[in-house]
Every structure is written in C-alpha cells, then in structure tokens.
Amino acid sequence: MQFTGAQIAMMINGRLEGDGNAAVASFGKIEEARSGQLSFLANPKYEEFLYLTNASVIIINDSLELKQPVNATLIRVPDAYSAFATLLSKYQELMTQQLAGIQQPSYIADTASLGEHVFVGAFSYIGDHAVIGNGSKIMQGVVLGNNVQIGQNCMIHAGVKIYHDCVIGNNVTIHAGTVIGSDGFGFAPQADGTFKKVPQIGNVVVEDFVEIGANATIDRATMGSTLIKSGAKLDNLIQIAHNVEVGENTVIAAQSGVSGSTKLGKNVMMGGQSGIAGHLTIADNCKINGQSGVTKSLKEPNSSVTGTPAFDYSNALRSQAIARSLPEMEKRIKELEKMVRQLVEERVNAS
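Taking the form predicted on its own, give the structure of this chain alone.
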C-alpha cells in the first residue's frame, strides 16, 4: 500500500511542511531509511540523521527547530513517537482487515458461533459453544476450548491455547504460544508426604484493550476468576498465577511472575524479572524495579521499590552508595583504631 504525505498528515492530525504528494510504501529507521519510506524523529540524539536521511516523509515534534534545510517532507505533531505508533496501528489494522474466511484444515464445532468478518487460520480448533466476535482474527494453530468467548476485533496469534470457559474482551491481542486458563498450582499436602491436586474450577477473564506477549501463562482460578483488567499490557514470558487480579493499565515486563491471589492496582509498573509473593496487595501507581522480589503488600499508592526483598527505592539507592564505600570506610576505621592504640600506649608510657 502507498500513501502520500498529505494523506498521512490527515490520519494523524499533523501539520504538513513540504511536498504533500511525496509517496511512501514502507517504514524505515531515520538513520537508514530509503527513498519511498516513512520515518520519524522523537529522540534528539538522532537529530543529525534528519539532515542526512533519504526518507521521503518524516514525522517530527512541533517543538523541533531545524538547524539546516531538510530534503524530506515533514509532518509536525505534538508527540512524534505517539503519532508514529498510531500510524503503525492504522497500518496494521488495514493489513489484518484483509484476513477473512476459514482456512482448511481446521475444526469448528457445530455449536460454535462466529461473528462477521472473522478469520480462522488453518489447523485451528474451535470447541463446543465457543463464541468469536465480529472482526476477530484467529491465526494458525490456535485452540479455543469449549465455551470460550472471544470479543470483537481481537487478534489471537498462532499457537495460542485458551482453555474452556475463559473470556476474552474486545480489542485484545494475544501473541504466539501464550496459554490462558491452564490449571493453577494448587496441591494439598497429605499425611503421607504426597500432594493431592485441588481441582481448578474457575476461569480467566481478560478485559478490553489488553495485550499479552508471547509464551505467557495465565492460570485459571481455583474458584471465581483470574482477572486481567482493561488496558493492561503483559510482556513475553510472564506467569500470572491463579486468582490474581491485574489492575487497569498495569504493565508487566518480561520474565516476571505474580503469585496466587495477589491483587495489583491500577497503573502498576513491574520491571523485568520481578516477582511478587502470594496473597499481597499492590496499591495504585506503584513501581517495582527490575529483578525485585516483593514479599509484603505495598499499601501506599505511588510507592517505588527495588531489591530482594524489595524496599523503598530512595533508601535502597542510599544503601547501595554506602555499600560501595564500605572498603574505604573499613580502611579508615583501621587507621583510626591504630591511632587510638598509639595514643593509649603513649599515655600509659607517660604515666
């Protein structure tokens, strides 16, 4: 597909500078873009490439003052990065809208219900009484168990497995290999030292506008629902245990885990490889640094923690600074001890 600078400016409500008929058919990074490509500049570190690039159209911030002439057509917007993301989303929508119909071989139960403009890729399995909303795309090799509900305009990528009774909202994206609704880790210890499995009879509910990365696992609740609330974003390789609640617009980076029955508030941010113990509460707007281990509830909104066990971020930085100084402090203490011994010996000799 090909678009002109004028068409792109209209899509993102930008202000055009230069040739509105300049055409682009693909995207490129500003430092290596070719003629016929669209790029953007948001980070000032890359401004030098604005004057060197071969890109035909470039999205830039309103606030940027040019230091020399630019050959490309410019589109000014308040936030170039956000505008570029919006444009990519529109482009992706146009591409996925072309997907329609049911590829073969695939299995769709007679009792399943498919809305309008639904796509089902080859080798997919749609179970009894499953429901797929209008415009949703089920890519190759997806398994939807019995009674699974998929909302409208969802993208379920290849190899995703969604167990029975789970509910997916509207405008949800789930990336390849993710498993939703597998059994929670529930085993009751027995007198003879063995463990008896506790049946996991709940489900997983994923609300609207959630994105879940590749190879993530979200366990079904023992009873009730494991809940991923609206707007949450989960990275790749994340483990969400049974009966967890992830609050609205919370973001969790890769290789992180949340243990059973923990509740995360709104707008929580978890860095990569962080973990939270079970049955805790994390207040709204809390930030958990990468590789931190949270073992106690964070009851105060807007808290920032780091370390294992995690504690206040500012105090942790001060502790780290002190720790780096320990060798020098030890040396000074030994020198002081030596001086004290010499003074004591001098006074003893003087008496």
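Would you mind generating the form predicted in complex with a further copy of the same chain now that we have the form predicted on its own?
Nothing else is written out below except the one chain.
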C-alpha cells in the first residue's frame, strides 16, 4: 500500500514542503531509511541524517530550521514523533481491519458463532458454542475451547490457547503462545505423601482493552473467575495463578508472577521478574520493584516496595547501601572491640 506525501500531510494535518507526489510504502529510521520509505526527525541529535537520508518523505517539527537543502519531501507538524506514532498506529489498525475471512484448513464447530469482519487463520480451532465478536482476528494455529467468548475487535495472535468457558472482552490483544484458562495449581496432600487434584472448575475473564504478552499463562479459578480488569497490560512470560484479580490499568512487566487469590488494585506497577505471594491484597497505585518478592499485603495506596521479602523502598535502598558496607562495618566493630578491651584492661590495671 502506497501513500503520497500529500496524503500523509492530510492525515496528520501537517504542512507540506516539496514534492507532494513522492510516494512511500514503508517506514525506516532516518539513519537507515531507503528511497520509498517514510521517516521522521524528532531528536535534534540526529539532524545530520536529515541531509544524508534516502527517505522519500520525512515528518519534522515545525520549529526545525533547515541548515541545508533536503532532497526528501518534508511534512511539518508541531510534534514529529507524536504525529509519526499516530500515523503508524492508524496504519496498523488499517492493516488489521483488512484481515477478514476464514483461511483453510481451519476447524470451526457448527455450533460456534462468528461476527462480521472476523478473520480465522489456518490451523485454528474454534470449539463448540464459541462466540467471536465483530471485527476480531484469530491468527493461525489458535485453539479456542468450547464456550469461549471473544469480544469485538480483538487480536488473538498465532498459537494462543484458550481453554473452555473463558471470556475475553472487547479490544483485547493476546500475543503468540499465551495460554489462558489452564488448571490452577491446586492439590490436596494425602496421608501417603501423594497429592489429589482439586478440580478447577472456574474460568478466566479478561475485560476490555487488556493486552497480554507472549507465552504468558493465566490459570482458571478453582471456582468463580480469575479476573484481568479493564486496561491492564501484561508482558511476556507472566504467570497469573487461579482466582487472582488484576485491577484496572495495572501494568505487569515480563516474567513476573502473582500467586493464587491475590488481588491487585488499580494502576499497580510490577517490575520484571517480581512475585507476589498468595492471598494478599495490593492497594491502588502501588509500585513493586523488579525481582522483588511481596509476602505481605500492601494496604497503603501508592506504596513502593523492593527486595525479597519486599519492604519500603527508601529504607530498602538505605539498607542495601549499608549491606554493601558490611565488610567495612565489621572492621569498625573489631576496632571498637580492640579499643574497648584496652580501656577495660587499663581500668583493671589501674584499680
């Protein structure tokens, strides 16, 4: 799909300088772009590339004063980066919206129900009574179990597996390889040392505007629902255990895990590789540092914690600094011991 400089200027409400017929079909960084590509210059540090690049069309800031003539067609806007990002976002939406139809071979149960403008990729499996809302795209090799509901305008990437009875809202994106609705890890210890499985008969509910990364796992509830609330963003390789609730607009970085029945409030942030123990409550707007392990509820909103077990961030930083000075601290104690021993001896001698 090609766009001319003039078309792009109209889309982003920019001011055209140069040949409005210059056409572009893809994007490139200004220092690497080839002829036929669109680029942008936001960071003044890269200005030199403006005069060297082969890009055909470049979005620049209104405020930029050219030091040399430029070959490319320029489009001036108040904020080049923001205009570029908006453009790309629109472009990707457009590309996704154009996906439609059923690739073959795929397997769609007779009792499944597909909305309008739905795409189902090859080798995808749609189980009995599954429902896919208008405009949702199911990429290749996806497995949707019986009774799975997918809302409208979702993007379910290749190889996602969603177990029976799980419910996905509208405008949800799930990246490749993620598993939703696997059994929670529940086993009752028996007298002979073996474990008996506790049936996991709940489901997972993912609300609107959630994005989930690649190869993540979200277990179904023992009963009721594991719940990912509206607007939450989950990164790759995340583990959400049974009966967890993730609050609205909460952000969880890669390789983090939340243990069973823990409830996260709104706008919580978990750094990468962090973990939270089971049956805890994390208040709104709390921040959990990367690799931290939270073992107690955080009842105060806006708390920041770090370490394992996690505790107050500023105290923890101070403790860490001192921890590093432990060897030196031990020397000081030794020195004190020596001096005090001497003082005591002198006193003894004196008496």
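Here, rigid core means the biggest group of C-alpha atoms that superpose within 1.5 Å across both forms. Numbering follows the first chain given and starts at 1. Everything numeric in this text was worked out from a predicted model, so none of it was measured.
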Align on the rigid core first; then say whether the Cα of K299 has moved by at least 2 Å between these two forms.
no
Please say whether, between these two forms, the C-alpha of D128 moves by 2 Å or more once the core is aligned.
no
Superpose the two forms on their rigid core, then report whether the C-alpha of N54 is displaced by 2 angstroms or more between these two forms.
yes
